[in-house]
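Here we start with a single chain on its own, the form predicted on its own, put down as structure tokens.
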Amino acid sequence: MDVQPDTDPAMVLFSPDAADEPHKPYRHLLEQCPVARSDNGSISGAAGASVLISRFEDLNWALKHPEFISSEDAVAIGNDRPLIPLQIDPPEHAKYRRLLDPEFSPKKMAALEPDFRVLVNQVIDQFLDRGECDFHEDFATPLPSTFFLRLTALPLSDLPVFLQWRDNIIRPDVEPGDFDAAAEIRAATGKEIYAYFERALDDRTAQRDHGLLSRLLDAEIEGHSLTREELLDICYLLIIAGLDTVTATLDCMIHFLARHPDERRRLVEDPTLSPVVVEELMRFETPVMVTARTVKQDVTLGDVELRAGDNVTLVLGAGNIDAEEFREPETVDFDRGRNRHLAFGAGPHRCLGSHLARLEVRVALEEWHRRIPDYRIPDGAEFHFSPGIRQTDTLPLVFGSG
């Protein structure tokens, strides 16, 4: 993709293909325009201005002072009270946090590692004497999704209706740039999404299960149960979340590893190397290219006065290759040491499943390439990934079975 040093900053980042190949976007920003202002309205459809910030220095800080760049009311995806807790900032935000935390810490995620690499065995099973699979519809998809399911205690039977309400909360099947019809269709699955959990928490006040939502029902904050509302609004997020960002995260690190035999054959031959690799890709791909905020107040950043009630996009891929933070930072490197990406965010709303997204990913590398070392995308495959969150719509590989 050009781009032209005078093309808007917004257009270039959501442009039809630039999710294809985001690093030339992501330098434009860097190059031309690392906190770019327009008043001409917002990318989403919002009223208001809409700010675009991409240096890494500019990201940290805007991350970790949610009192200037407020993740309040920053984006409306069907939901009709804030999302807990990615949309309810410090000091309410530390509550709850302090209560979901524990759910998701370092120790609990790897009491699931057996658990998990056992279904991520089930699943290559499903199509290894194949010797070809669609990774995003065959892994990708069913892996993470199936998991969650597990750890939530809901029925794997309605995993297709959680997979179209994922599709159509984060990329609605509509005319690029209509808005009202976007909207309208998140509107409609968020309906769907809330009627489902009221069921599904009336169910578990009557017999509790092992899952997280009796978990839930049976929390305190400080020293109260939560309410119905809150818990609705926790589920809204964690399905939400919990569907989606793993399996663009592993479309992205298959597709960068089947197009780069070397590092594959890297990881292939020292297993041990899969933590770095997981964060170095985390790094170059950055599978959540941007994240939503709003002004709170109104603040000067890189020479740009920001109002309050501007619309933000934080663009965290462009910060993770940004130079002034990382050597070479359009160079995969295993060996790489220090590694602040901000492909989980920062700051008090860093995010709330970074542990379990590691265990999975780290788990479905390894178990992956000590069965399938080798693969890769057949000739003349086309596939694109979707803004945003960058997901493929398909990503075919061949391999040898055995």
Given for the second form:
Amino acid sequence: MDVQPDTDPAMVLFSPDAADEPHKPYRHLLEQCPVARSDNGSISGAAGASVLISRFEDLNWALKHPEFISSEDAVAIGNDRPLIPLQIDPPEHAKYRRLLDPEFSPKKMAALEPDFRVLVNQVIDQFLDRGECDFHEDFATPLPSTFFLRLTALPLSDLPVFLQWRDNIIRPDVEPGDFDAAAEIRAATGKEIYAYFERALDDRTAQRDHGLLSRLLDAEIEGHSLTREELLDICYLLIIAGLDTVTATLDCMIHFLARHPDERRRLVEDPTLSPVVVEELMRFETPVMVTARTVKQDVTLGDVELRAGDNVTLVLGAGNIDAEEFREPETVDFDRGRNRHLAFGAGPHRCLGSHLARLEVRVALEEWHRRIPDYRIPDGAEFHFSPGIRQTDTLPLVFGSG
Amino acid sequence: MKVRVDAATCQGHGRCYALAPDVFESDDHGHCMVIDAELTPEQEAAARAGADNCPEDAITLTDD
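Got the form predicted on its own; could you also share the form predicted in complex with its partner chain?
What follows is the entire complex, opening with the chain shown before.
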């Protein structure tokens, strides 16, 4: 993709092939318009002006100042009320994070590692003998969703409907730019999601199980239980965030490692590198390209005036290749000492599931490369990454060094 | 050398105790706690790696 200098910045980022090689649009934004006003709507699907912020320093400031750049009402994805905790700003937000952070803490996640490692191997067993697979379909999709359903103790047989909801919400099947049709699909899907979790919560109100929903039913904030609406608003966010992002991350990382045998060999020969590989590829690939905000108070950034009510697109992926922060930013360097990447955001809305994601991705890479050290994308394979959250539509791999 | 974490700034990224488990540890929320503010010379490099990788700039190292 070559970017013409006068192209609208939002269109640069959300053109159909932008997510295949996102560094090109990121570079364009960083060099030409690090704070850019676009007239072509935003990732929220809302029509109207949007401001794109791309430099590391500006993103860091925006993420840490919700009193100016707010997460409230920033993205409408079929939900009737703000998602908890993402769309509640401080100080209200802290009480929900105090409740939810321990559920997703590194200590809690470490206890899940053996169980997850077994699951990874079971998934690999399904296709190893074939000598090939569709990585996206056979591995990256079932792995995190199966694990999510275990954590929430929801029936595995519901997975197909969950995946359909996820697609309806995150990448509704409409003509590019048809925001009205997308909003219609999201609203209809939202109703189904609320109804599903109403029933799931009713069942667990009658009889508790070992899953996360039952623990939320018993949880207390400042001496009172969560209301039904609060519970639903948490569940809605968990299903959207829990089913999609790790799939995208696995697609991005295996795609990179399939095409970079030297880096792959380092990981195969030294599996203890895996945490570093995860952090560096989180930075370099930034599976979640952008996150949405709205301006709460007028503020000037660079020489652009942001006005209360403006949509804001925080281009996390651009910040992650900003040479002001990262030495040789477009090189993957597992020996990079300092790596304060923004792939999980920063500030009060730092990704709640980041430690679950890190565990899943690290263990998946370790087991995959232990069992399948050599693999490649067959010549002529056609696939694309979706903009926004960078998943492939298909990612064919053949195993072996041939 | 001494190390200090600003609890109000920490958002629980967990990079510090992943990189320097002898210097930092996690509370039940995943937020950082300093194990012993007084660093031994052997701990200094790991503490610096933890500080360098904190996305919130919550960790300070001082010479006194």
